[in-house]
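The data below hold one chain only, encoded as structure tokens and taken in the form predicted alone.
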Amino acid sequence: MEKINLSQRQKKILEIVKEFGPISGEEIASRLNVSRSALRPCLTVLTMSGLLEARPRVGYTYAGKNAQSLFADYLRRFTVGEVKAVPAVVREETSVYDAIVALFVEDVGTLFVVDEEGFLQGVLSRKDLLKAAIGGSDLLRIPVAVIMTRMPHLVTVEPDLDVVSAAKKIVDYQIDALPVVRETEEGKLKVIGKITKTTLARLLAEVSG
């Protein structure tokens, strides 16, 4: 995220409202002995910078945030569908053998079980599959729905969720990736991406370069 470079003129109103706010344009003109509409940009930048806030009837606030906070309000433009990666699924009675397989070929920490049309119907971290590995059972015999997080005890998001909310569930479950769905009429959760630390780690050297 760019740094904003504020001019002088920009400052002083800052000055300004955090003293005398709310305050209206026309005061903080009489202020700075200069007209409304030559004050207009001044106003206009720093509002949507996110350092003033304009309310009808009321007048401009200073909004106090810091660089910390622009930057998580920048980030919650971008939602779940816009940066959503392609899931690695399998289905019920894919084996945990073949899941393990899958996993290292996919190159991922979760794989998300789903019936023949695509519904979610659970989830299975490396932590499930090592568990039934270590175990001493056939693994080509046990079926990954013997083993996996099924519903409703799913963490799910849907496309248009912001990142950051996306984020503070990761953080908050303790979990590495979340299945992104649309959820039908009938209530079934259609899997149509996925979003993991990995795809916010992303997001954020993108924008932060």
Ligand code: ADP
The other form holds:
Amino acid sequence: MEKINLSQRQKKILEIVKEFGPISGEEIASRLNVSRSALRPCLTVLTMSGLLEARPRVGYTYAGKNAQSLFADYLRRFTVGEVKAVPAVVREETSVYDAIVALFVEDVGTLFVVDEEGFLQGVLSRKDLLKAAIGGSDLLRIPVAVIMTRMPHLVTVEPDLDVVSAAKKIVDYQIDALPVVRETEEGKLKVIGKITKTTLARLLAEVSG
Ligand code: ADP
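What would you give as the form predicted together with ligand ADP, now that the form predicted alone is on the page?
The next block holds the full complex; its first chain is the one shown before.
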């Protein structure tokens, strides 16, 4: 009679392979004092989940994947295109005042500045707008074009990029939001969405149940 339940047994197998691998299925079985056939389902699960590698005539080796890297692999399967949110956009000639209003009305932290065809021109963050607001100038008269971060200094992502790479861009460039763009043949960037810290937090919350 087996006393070990499945997950305990899987853990035990991992420990054995880590310590003695490469090791044959027979050897694992004898170390666990169970039959080779009783081990088969566990070994299948561990191999298919990438924790163990099965090499013919060599045996099982530990694939070095811990729970953390498995989670990263899982997250990496989501693309920017799948998780992107709807972007809030304004035009270059929009006043700083109206952009601040848009920030509240659209309930966002970052606005994207686009031309009449929806091509990316700039980005406005909360602090870009705050800085202009405490600068003492006439907010109704200054267009956002004066204060925005503009092309070619914008960090963007394309829809087929994985979300982990997008998250790394947000961290590396210390920004809150990335415009999701599709590049035209002339090299213009059409804004089709956004990835923000909120988008990423929502994804994390969703995949964690
Ligand atoms: P905040 O300024 O409110 O802290 P961010 O960290 O997003 O918000 O922005 C920091 C600076 O980086 C701002 O000047 C902003 O215009 C600029 N910025 C924001 N997003 C991008 C982006 N995707 N590419 C380039 N610059 C950006």
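Here the rigid core means the biggest group of C-alpha atoms that line up within 1.5 Å when the two forms are laid on top of each other. Source: prediction; values computed, not measured. Residue numbers count along the first chain shown, from 1.
In the core-superposed comparison between these two forms, the C-alpha atom of Leu200 has shifted by less than 2 angstroms. Once both forms are fitted on their rigid core, the CA atom of Lys188 lies less than 2 Å apart between these two forms. Once the cores line up, the CA of Ala177 ends up less than 2 angstroms apart between these two forms.
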